[in-house]
Every structure is written in C-alpha cells, then in structure tokens.
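In the form predicted alone, a lone chain appears below as structure tokens.
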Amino acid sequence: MSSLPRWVLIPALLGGLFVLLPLMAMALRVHWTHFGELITSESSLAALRLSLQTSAASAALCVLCGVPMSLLLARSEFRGLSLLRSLVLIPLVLPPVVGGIALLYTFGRQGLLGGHLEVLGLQIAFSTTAVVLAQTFVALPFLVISLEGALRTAGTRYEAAAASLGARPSRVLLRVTLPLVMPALLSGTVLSFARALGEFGATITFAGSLQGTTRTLPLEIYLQRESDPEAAVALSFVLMIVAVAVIAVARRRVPS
C-alpha cells in the first residue's frame, strides 16, 4: 500500500461509494417489521424456488459444456482460434434481451430448430427449459474465462509428464488437468450460478413470465415493483444477500 501514490485513494473511495451507496439505500428502504411476510408470499417463494432450481441446472450445463470449451481454447492452436474465443465471449457484451431474441429465433416455434423440435413434441420457448437455456447462454462465458485462464497458467508440463508415463488422454484429463485447475473450476461454476440467478432480459424475452413455470425471482421483483413496491425492495434485498454469499464463496475458492 505504501508504494501507491496517495491520490489513488480518492477515486478508489469514490468507486467504492458508487457501488455501496445504492445497496445501502435499498437496505434502508426495507420494511423490517413486515419483511418475513413480504418474502414468504406464495408468488415470492415460487419465484425463489424456481430461480434456485434453474440456476443450479444452468450451472451444471455450464460445467458440462464449458470445461470442454475451455480445454479447446487453452490447449489448441489452429487458425481462427481468436475468432472462436471472441464468439464464445459474445454473451458478455451482448444485451441479454438480444440474446433472448436470438434464442427465440433458434428454439421458438418458428425458429431455426424450434419447428423441427415441435414435430418431435418438444416445445422449448416459454417453458422452464427456456429459462435454463437463457441463463446458460449468459452465464457460460464466466466459467470459460475462469477456467481457460487457469489452464493457461498451469501449463502442460504435468500433463506431458503423465502422458510420457503411458497415461491415456482421458486419464490425464481426469487425474492431472482437472485437479490442477479445480479451484478455478469451482469459482467459475459459482460465478455462473450467480449470473444465472440474476438473469432477467434473456429470460423474459425467451421464456416469458408464467408463475411457477418461468417467473424467476428477478422477474417477480420487476412485477412487484408496480403492484407492491415494499415486496419488490424486500425481494431485492434477499437477492442481494444471496449474491454476496455466492461471491464470497467464489472468492474463497480462488487461491491467493
């Protein structure tokens, strides 16, 4: 700290206040005397339960798809790799509502794949599955970024040593590569869960807002904002606490 110029402290404090003051202002608006009633209504509990379930499913999908993607980006060398990495990270900069429109024109009834899935009796848009897909679309890059960086930092020397001793590629992956980057994998999974938990734009565009089916907690907060502002503030506070807890867990998984 002593090596830093003193003027750095001023913009750092301003940045911290810019983040913390709105959260403090929201916490001060919570009606604590009715807090329990506000967050335990039938619609609120259904939204919270659905959010936790779909976010967990989304995080699992992120691991299932994100680990191979990270391995490909970190361990491969081919023309077009930079372009592929850019495409994978597009959801980070794309407005979520645009992602929802893209998913709708892919899996919707008149979409690129949706029409064929309808023939098979599979309707994805405006279902719980659509919520999971929307959350996965926006959360997947978080795991890919975390894991790819860890893979590049870890290098390939241990993998090469294991391969030279006769270990098959799958065994090297499961016994050497993944244990080396497990902290980053856990951190990326937790961050993906957190991003999925707070997803709004892609969800409402692609899945709609049906209570008990597609109405997640962010959507419930948005709807309550007009009809019951006190409930919206209370639910927002709950979501903020969950987010803080998730980030704290993720930070504990990152080696110092």
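Think of the rigid core as the biggest set of C-alphas that the two forms share within 1.5 Å after superposition. Positions refer to the first chain, counted from 1. Since this is a predicted model, take the numbers as computed values, not measurements. Compared with the form predicted in complex with its partner chain:
Residue 25 is not among the residues whose C-alpha shifts by 2 Å or more between these two forms once the rigid core is aligned; its shift stays under 2 Å.
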The other form holds:
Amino acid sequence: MSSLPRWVLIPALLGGLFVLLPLMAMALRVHWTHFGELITSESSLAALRLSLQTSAASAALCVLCGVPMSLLLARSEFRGLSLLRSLVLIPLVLPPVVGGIALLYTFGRQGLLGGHLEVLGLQIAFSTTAVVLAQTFVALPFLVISLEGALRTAGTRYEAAAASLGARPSRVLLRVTLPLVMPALLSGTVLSFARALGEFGATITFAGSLQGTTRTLPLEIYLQRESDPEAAVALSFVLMIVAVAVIAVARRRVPS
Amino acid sequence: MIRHARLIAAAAGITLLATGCGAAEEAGRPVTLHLFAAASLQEPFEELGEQFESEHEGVDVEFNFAGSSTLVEQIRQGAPADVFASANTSTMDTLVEAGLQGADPVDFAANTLMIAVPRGNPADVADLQSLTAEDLNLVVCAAEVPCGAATETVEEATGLEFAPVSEEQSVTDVLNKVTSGEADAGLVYVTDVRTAGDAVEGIEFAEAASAVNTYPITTVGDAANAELGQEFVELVTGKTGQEILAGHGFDAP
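How about the form predicted in complex with its partner chain, since we already have the form predicted alone?
What follows is the entire complex, opening with the chain shown before.
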C-alpha cells in the first residue's frame, strides 16, 4: 500500500462510489413498512425459489462441462487453440438477448435440434430446462476463464512429478491438478452461479415467463415494475442481498 | 473625444450585431418535440410525426416508444416529454394522479384482442374455445400489462380458463413467440396481427368486444413545448390522425 502513489486513491474512491451509490440509492427507496409482505407474496417466493434452483443447476452444469473445457484449453497444444478459446468465451461479450435468440434457433420447436427433440417427446421451449440452458449458456465462460487462468499459473511441474512417480493421468488430475486449482474452481463456480442468478435477456427471449416454471427473480422484478414499482424495488433489494451473500461466502472460502 | 465617440459607436454596433444574431438564431434554431408513445402506436405515430414536421418548419419530432408504464415512470423521473400517449386508461391515470398532465387526457383510439397463430395454423385453432385444448402452446400477456388485463377480462366474460405456457411482458413478446412458431397461438391486438404481415394469421372472436382497450393522449405538465405539443394532440384527434390510425387497424374510441 505504501508503495502506491497517493493520487491513485482519488479515481479508486470515485470508482467505488460509482458502484456503491446506486445500490444505496435503491436501498433508500425500499418501503420498509411493507417490505415483509412485498417479498413474501406467492409470486415473489416462487420466483426466488425458481431462481435459486435453476442457478444451482446451471452452476453444476458449468462445473461438469467447464472443468474439462478449461483443462483442454490450458493443457493442450494444437493449431486453432486461441481461436477456439475466443469462440468459447463469446457468450461473455454477447448481449444475452442475442444468446436467447441463438438458443431459440437451436432448441426451439422450429430450431436445429428442437424439432428432433420434440419427436422424442422432449419439449424444451417454455420449460424450466430452457431457463437452465439459458443461464448455463451465459455463465459457462465465467467458470472457464477463471479456471483456465489458474491452471496456466499453476503450471505442470507437480503434474510431471506425479506422473514420473507412476501416477496414472486420472490420478494426477484428481489428486494433483484439481486440488491445486481448487480456490479458482470454487470462485469460478460462485461467479457462474451469480451470473445465472442475474440472467434476464436470454431467459425472457428463449424460455418465456410463467410463475413457478420460467419466471425467475429478474423476470419477476421486470414484470412487477409494470404494476407495482414498490414490489420491484423490494425484490431488487433481495436479489442484491443474495448476490452480496454469495460473494461473501465465496471470499471466505477462498483464501487469497 | 472623437476617438471616444467612435469607440462607443463601435461598441454599440457590435452589441446591435450580437443581439441581431441572437434573435436570428432564436428563430432559426430547430425545436425538438419529444413524443412519448405506447409501443403499439409506433407505425401510425411515425407517419403523423412526419406530417407534423412537414407542416411545422424548424420543428423536429423525436419519439420514445416503449411500454406505457415504463414511459410514465420515465416522465416521473424527469425525462423530457412534451406529449404522452398511453395504451390504456389506467396507465394514463397514474400520470394524472402524479399531477404530470398538461391538459385533461383525450381518448383517441381503441384496440381489441385477436387470436394470432403461426402461418398455416399448425394447431388448427378455430375459436377462443380451442385455446383451452390441453396440448396447445398458448402464450398471452401477463395480467400486469394492458394486453394481459384485457385477456383476463375476456376470460371472465366467457368463463373460459386459459392455461398459457407463458405470460409475456409485452404484446410484442407474445407476437414473437407466435411468429417464431414456438407458440401455437397467442392473444394480441388486432393492430399487431396487421403489423406482423404474412408471418401470422389472425382469428377474430366475438367476445373481444368485452375488452376494448382505449388509448388516451395528453400534453405533459411542465413541457418545454406545450403549445406545439397541444397542436400534435389536435393532429392525432383530428380527421387526419383518425384516418391514419384507422389505416393501421385502430378503431375510433
């Protein structure tokens, strides 16, 4: 800290204010007398429950697919690797609505795969599955990017040592590589969970909006804004608290 | 002394010139009229805006089309609006309750619901009754927005109970689900079916008359261009406005 020039403090403080002030301004707008009833209404609770469930499912899917993806990106060498990495990270910079449209043309009833899935009796459109798909689509790069970075930083020395001592590749992966990057894996998982929790654009475009099935908390907030701004503010505050709690838990678990 | 007088004259001349320029600039400066209108009014209002601009030299018409509630919220937070046209009376009431209207709102158009189905009507929807079929993907507006409120009124009037697979945020979202073929049917406004063109087919139903949606318009209280705003309101409620609105499928109020 002492080695930093003092002027750094000013833009840093301004930046901090820029993030915190709007959150405070929103907290000031919450009508605390009705807060309890606003957030415990049937539709609010249904939205909160659905959001937590789908975000947890999305985070699990992200780990399931994201860990192998990060391993491949960090440990393999082939032509076109950097291009592949850019492609995988596209959802990070794509507007979520565009992601929703892309998913619609893939899994929708008239989509690339949707038609075939419907023959098998699977309908994804308007189902909770669609919400999980939309959330996973936007959240996956968050896990991949943080885990791949950690894997590259950790290097391959320990893996090489373990292998030279006779450990098979699976054993090296489970006993050496993954424990080394566990903090990054945890924070990446939490990040993808948080991103899934806040997902709006892809969900509303692709999944629709029905209480208890597809209407997650952000969609409920957007809808309540139409008729009951007070409830929308109260729910926004709840979403903010959940986000802060998630980040706090992640920070505590992950030693820096 | 003479030098002094010259200086004064020069100064006076400059002042004159400066004020002269100022006045000229004042007259020539384009005035921007900010019109906030419900999304469903986009096509007829853009036509009316062009007409208004051609009739008023130096006036620029700028539109903000969005959901009526969103617009009211923006006006409450101080967005620069001269005229506000709402897709239903209850949203206009919110503006009036906040004391933000410049004059009493006037009804200028009406819209009714219609069944929209994808081209070719794959689910063979025939009437309102067939929307209750079990395996039909029906999409409607959420009760919180005007088109959803109208849908609820129709349900009450007919005693039918719909089980939609999605309750969308806006009538445009419903229409998109139908045009993309995700939904087998949707309840939207007559004007939306017309806008969608060949992508959807519209099916009228008699019960729509039970839920007529009225569009009111007014100038906004502390508008920068109150007089021009009033003139636009008169254009909309006048003969030309009514003809253009009718041309886009709107009914008279």
